[in-house]
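Presented as structure tokens, the chain that follows is alone, the form predicted alone.
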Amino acid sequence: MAKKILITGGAGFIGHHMINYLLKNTDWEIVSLDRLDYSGNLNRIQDTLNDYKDNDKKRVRIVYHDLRAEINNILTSDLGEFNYIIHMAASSHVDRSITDPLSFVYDNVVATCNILNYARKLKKLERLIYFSTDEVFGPAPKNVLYKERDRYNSTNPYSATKAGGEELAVAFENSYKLPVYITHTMNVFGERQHPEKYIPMTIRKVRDKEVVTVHSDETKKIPGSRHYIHAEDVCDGCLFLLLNQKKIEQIKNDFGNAKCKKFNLVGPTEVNNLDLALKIAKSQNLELKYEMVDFHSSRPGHDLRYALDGNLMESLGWSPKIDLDKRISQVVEWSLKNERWLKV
């Protein structure tokens, strides 16, 4: 009998890639749970399903629910049992968190508590993955790569609420023996990303010959940097964790016998935002027009550099399969052919 997986935030950017990846690589039944706000777009799922036959389309079910409210008995009965849950639903726009922090507490902490409460009542649950972020560790000094259990240093309400969700997940494993893994990933990009995000925004601005803003240090000479990772690689990493649990469970608990295992899903190459913009311009055979802007004065709560250590996942046998340049070219080409996803 096929496994059954629940993906919260399935109509979101990474969530819809997760649905697509599972359709291609498993025979599982997939349920997407989403409230369909500004970041959730059913057209993402519809576009994905267009490439599949009817039998595969029937494996996907879409359920509306706002996780700021508990999953009540009626919805619990309707959803049924699950073998796996990937909790991706979250508010993630840093700027929005700075102007409206309380809404992020509801979306990222209260909603996480509600899905964890639901999950602990399931009888067949094998694993829940809480999808977190590199930003819980805060800015990374030069040459520093944060490991999975390094200390938190949230610099904005978004990262603070994701850290809060992490601690709830840890607590539910400790209190209720809920089988939880936590993933940290860095800047994710790919097809159908929200047009406010850096890569689709840069693709559009380069195409339209507009000036691209590149955040830098206060001297306006050193651009910020990230380990960008394609959404498909993130999905591949999540599926790897679900399929290799026996191997993973052999990893010894650490730091006071901490049971909840954490994993960094890291992009193949660190790249600064100016070089990334240049790669995007090169993929379009166009010149890059850009302006270096002091990131602290222009966007309080943002950090110049994030960096994660990917050695743990590599030791288990996982790393991204395709290099960054190929992924950027792939996304640029797709976006220019599907320009409706670049519209603000």
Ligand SMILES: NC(=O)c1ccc[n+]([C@@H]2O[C@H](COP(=O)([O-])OP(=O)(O)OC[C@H]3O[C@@H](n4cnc5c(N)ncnc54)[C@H](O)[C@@H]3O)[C@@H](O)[C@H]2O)c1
Given for the second form:
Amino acid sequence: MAKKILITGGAGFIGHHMINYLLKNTDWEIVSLDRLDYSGNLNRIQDTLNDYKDNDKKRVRIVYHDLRAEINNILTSDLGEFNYIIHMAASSHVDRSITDPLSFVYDNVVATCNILNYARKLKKLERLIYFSTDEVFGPAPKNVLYKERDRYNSTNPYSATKAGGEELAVAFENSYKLPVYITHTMNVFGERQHPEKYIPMTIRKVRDKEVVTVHSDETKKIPGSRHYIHAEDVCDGCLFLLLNQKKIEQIKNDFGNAKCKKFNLVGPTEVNNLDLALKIAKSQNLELKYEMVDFHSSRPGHDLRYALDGNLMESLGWSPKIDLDKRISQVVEWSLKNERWLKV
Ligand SMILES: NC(=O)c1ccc[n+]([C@@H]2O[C@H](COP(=O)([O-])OP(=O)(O)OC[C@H]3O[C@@H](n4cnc5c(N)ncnc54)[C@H](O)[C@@H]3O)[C@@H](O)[C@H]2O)c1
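Complement to the form predicted alone: the form predicted in complex with this ligand:
Below is the entire complex, every chain and molecule, led by the chain shown above.
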């Protein structure tokens, strides 16, 4: 019988890529659970499903639920058993977390507790992935790449609540033997991303010959940098973790037998925001008009550099297969052909 997977936040940017990736690469039954807020958009799933035959479309089920509330008995019996859960639902816009931190506690901590409580009642669950962020480590000084077990240092309520969700996941593995992995990933980009995010916004501004704002340090000379990773590579990394559990379970536990293994899913290369904007302009054969802005001190809670060490995943045999330049060209080309996803 085909395996069954629950994707929370399936109508979100990364969640819908996950659904697409699983449709393409498995025969699994897929359930998306989402509450469709300002960033959730069912049109993403609809757009994706257009490319599939009816048999595959039938493998996807959409369920509406706000995880601020527990998954009650009626919904539990309606959903049935799952082999896997990837918990991606979260409030993820940093600015909003600075304005309204409590709502992030509800969406990222309380909601995580609700999904973990639900998961521990399942009988066939082989693995739950708690999908976290590099931001839990805070800003990375030059030349530092954070490893999975480095200390956390949240600089905004978003990252603090994601770290809180992580600790709950660890506690559920310790207290209830819930099989959990945690992933940390950096800035993800790809098709159908929210148009306010840096990459779609830059594609649009370059196309419209507007000035692109590049976040930099106080001197306005050093641009911020990230290891950007394409959403499909992130999905590939998650599927790799689900399919290679036997191999992964042989990794020696570190830190006094700490439970709940953690994995950094890292983009192919670090790139600064100016070079990234230049790549986007080059892909469109257009000139980049830009302005460096001291974003860091004018907007506390935003960090200049994030950086993760991807050696653990590499040692297991996983790394992104396509280089950044190709991925950028792919997304620019797709976005220009599908302009409605660039509209703000
Ligand atoms: N986008 C990135 O660069 C990035 C990087 C690292 C980690 N992450 C993590 O990846 C996950 C997905 O991020 P994204 O960029 O796709 O975000 P997104 O905002 O596009 O999607 C999040 C989805 O979760 C849903 N959701 C939020 N609160 C919910 C609740 N209480 N109940 C049910 N559904 C709820 C929203 O409706 C939305 O569809 C998040 O957990 C985020 O923290 C994102």
